[in-house]
Every structure is written in C-alpha cells, then in structure tokens.
Amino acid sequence: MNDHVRIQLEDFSQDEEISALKSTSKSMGGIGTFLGCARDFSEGREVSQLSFDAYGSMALSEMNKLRREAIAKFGLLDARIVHRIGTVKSGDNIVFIAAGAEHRLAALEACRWMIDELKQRVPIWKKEITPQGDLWVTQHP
C-alpha cells in the first residue's frame, strides 16, 4: 500500500510524516512543509467545525498524480500528502504536505505548488458549520 498519499478521518502526526519522508533518502537537504488548520472564523462568521467530504477513489487518484507531477517538476526525492475528511473542529489539522529535495528552494516551491494544485484539482469539499447554519465553501487557493 502506498502511504505517501492518504485521505483519512483521524488526525496525523507531522513528526511521523517528516520522519517517514526523511527515511526515503539520505540526500535530502531540505524539506518544505505545509500544515492547513481549521480556523474559527471565516467571511465574518464564527465557525465551530468544518466537515470535509471527498470523492474517495478519484480524490486519492488525483492526489497520487499530483505527487508524481511534483516529484518530476521540482526534482524532488520524495513527497507526502495527507488530507482529513469528516468533521474537524476549530484549531484541528486538516491537510499536511511535505516535499523533500536536495536543496531548500525546490522543496519550498514544490510544497506551495502542491497545496495550490490540490485545492484546485482534488475533489474534496468543505462545509462550514456556523451558528447561522451550514455552508458549503467553494475551494480556491
């Protein structure tokens, strides 16, 4: 099973993800990471929770494709992407991306590219749960 790319209900450990990434190559000189967290406020509304839903197999397939493209485009040694689905409370982790390369610039650029592409291409939808009611959010980078 490829655990470099995952969609899961439960939280993840950044430390475990980074350790797993580092273990793939001793040539890694830089690791760029992105951690997306749930805010408690959006567009002037209080947000108590977020709910994420994914088109499972299609989302996973697109995330794997995105990872392969990033490795080729930026010359990465490895990359990892984890996205949660289900209900996430304010302050909780949502998405983690790590890019490992020989040099920091490639790692940082790849990390930014991956999160922007993920938000545009991967069929994962976000619903904000607020005191005023629930609202599906259109995703954008």
Given for the second form:
Amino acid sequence: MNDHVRIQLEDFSQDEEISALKSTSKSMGGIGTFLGCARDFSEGREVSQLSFDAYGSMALSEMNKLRREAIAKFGLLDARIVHRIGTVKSGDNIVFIAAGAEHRLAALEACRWMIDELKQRVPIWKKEITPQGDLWVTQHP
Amino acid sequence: MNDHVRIQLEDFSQDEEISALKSTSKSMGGIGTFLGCARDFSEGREVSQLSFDAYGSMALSEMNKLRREAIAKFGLLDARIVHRIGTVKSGDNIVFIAAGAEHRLAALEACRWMIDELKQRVPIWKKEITPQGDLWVTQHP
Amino acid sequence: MINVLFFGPVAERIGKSALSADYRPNMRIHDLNDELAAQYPQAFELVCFTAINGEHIRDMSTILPDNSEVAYMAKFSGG
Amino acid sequence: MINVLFFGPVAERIGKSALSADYRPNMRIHDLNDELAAQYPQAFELVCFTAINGEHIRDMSTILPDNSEVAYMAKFSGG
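Next block, the form predicted in complex with another copy of the chain, ref. the form predicted on its own:
Let's see the whole complex now, leading with the same chain.
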C-alpha cells in the first residue's frame, strides 16, 4: 500500500491513497485525481466484466517513469498511480491517478497528462466480456 | 451526506463521495476530482490555520447552480461539491469536487472548470491565521 | 425594513455581520450603497459584489423591495 | 536462448504467452520478428510495439543479446 506506483488484483481506497499522498508534504494545496471505472456499455455493446492482462515488470517500470516525469514536468510535490489487473465487473475501479502540488493548476494538468500518457505507454491490455462474446480493446477510447 | 452539494464544518471522505457519485450510473467510465487542502505556507508566510466565512444560503445556491451548469456543459452523469467552513488546520481538507462522465476528458475538464468557477462565484471568504496575525485573503491564488 | 449582511473581511471592518436599514418606497440599491459607504468607508472599499435576496445585482438602479436581504461582499476566496 | 513473451490479444492469437527461440550470435531483432511473423501471421498483424528486456525498441537492427526477454505487444488499452 505504501508504494507510490502499483499494479494489483485488489481494489484500492481513495481515502488511503490521498492520505499517503498528503503525508509527503504540508505544502500541498491542490490534489487532482482521476479514477477510471468499468462501464456497463461500450460502443453499444453491453459489457459485464473487463479482464486485464499486463506485462507486469515493464508496466511497473513505465508507470514509475511516468510518475517521475510528471513530478519534474509539473513541479508536483508527489504523485501516485494504481492500476488493477485480473477481472473487474461493471462499476468497479480500474485505475487511480493522483497528483499533488502547491497550486491547483499543476495538480489538475498533471493528472490529465498522466492518464493520457498511461494509456499510450503502459503495457496493459483490456478485454471486454459481453453476452455476445469477448473482445480485446485495440483502440484508445 | 447524500446531498450532491454541501457546506459543512466536518471533514468528508473521498471514498464515500465517490461511492455516492458512482451509484448514480453504471455508465461512468471516468471520474475527475479536485481536493483543495490547507497549505502550511502562503506567499512566504507560515499559516497554521485557515478560517472560512460564508454567505451560507447564497453559497449553497451558487454551488447547486454550478453543479447543474457543469452537468449540462460537459454532459456529466453526475457531480458533487463539498466545501468546509469554520477553522481548518494546515494539511486539512477544504473543498472537494468530483465530476463523473462516460469518458475521461469530460470528467477532467468539468472538474477543472468547477473549481475555477467556484473560486469566482461562491461567496466564501478565507482568513489565514499566522504567527504574525490574521489576514483575509483577497486575491485568487 | 432592509436586512443588510456582511461577511468575512467586510464584516470584520464594520465590526458586525448584520444591520437593519429603514425601508423607503422606490428606494434603489445605490441609495443604500451610498448611505452605508459614507458610514463605513474602510469596509466598503473592499466591496466587489452586491446581492439582493441571494442574487447578484449588477444594475445599481434596481429598486429594493421591502424586507429585502442585501449582502455587501468582498472578492471571494473560497476553495 | 531468447525468451519471447506475448500478452493479451497477441497471446490469445498465438495460443500461448511465451516461447523460446534459439540464440544466434549477431542476431538482430528484425530476424526474430521475421521468423515469428511468418509462423504466426494473424498474431503479428496486431503487434505495434517491441521491447527487449522491458525497454521499447524502435531500431529493428538492434542486436539481440543472449538470454534476452523480447515482448511483442499489441496497442495498449489500459486505464
């Protein structure tokens, strides 16, 4: 739980992540977060579950790089990234990104940058499990 | 706790707010949040506490308008705004904004728009309590 | 009777958070502004926004209804 | 020996998530690509990225060290 960057099967708590993030600095005035969840529909198809596969060691290393780059680029005080793998059902949490800075603009921009970059850089693949069959997602939504 | 928009003395839980937000729709794929916290320094001054005064009825009505406008403008599935009043100490939570949408871009942009608008529109005033005396904040940081 | 409200830095300079002003028919919001600003100049130099019954007022010739709640507000600093 | 890894949609089309390829001195990554793409054309039409020992490789003339871990990866879809 104390690692800033994690890939895990189990769910996470925003309260715990934010509390760990805040503990690194009392100068943190703004925290931006992004939480990605499993939707029940995707392009008209009903989706009951999502299943994630990852190149674990490389994904973790890319997520750590991403965090360090975001801290440098936006002058963050700290940042955290958690991504779940395995199977999640509709409504469940998938990914959590938090960026803490002295002021809100850096925190919010960093948060958006990190989720955009994560989707492009981190070797994780998503399969939609639908009543009509399973489908690996190959485009960025 | 179930109100989407609140002004309150007590702290709040991100997990509870996000869970309430998510309960409104299973189509929510992205949730952007902003958490504002009390910093220990402001423009070189050590700040031990912040004290908030509000025009309660108008602030609540402006926050409700802001939420409805954000939902319409960004096509959100739901949004929540919580602002604390009274006295908070360095490191404590002040304001929480959450925007949930089908896709991440709308959620993240709405979240940023709401905190920018809140600061300009909602009648709440902040006083910094420092070892050198108290100071009402009159500019937007 | 007009109920006048002050908050934060304005209330601090006035020394109170509310006062009552006499109602006169056809009274405009700028009449009340002028009277109070003359009485509390240091507080009114902070005032940026005026609300009647919780609604922002930009047209200072707006006629004040009896029993209005008027708020004189400094620049906001919430969040 | 080269340890070749597949994930997600590529692994599904190949029918396994790893295989071993023989190491030859001065072997380049494009040599391995060509061999495997000929053997698994349907899987390799999805491949967008190649990594050696967890690092993205763009130069396909890169020489493969012995005992490398090579990953052939479809477009990512995490988050």
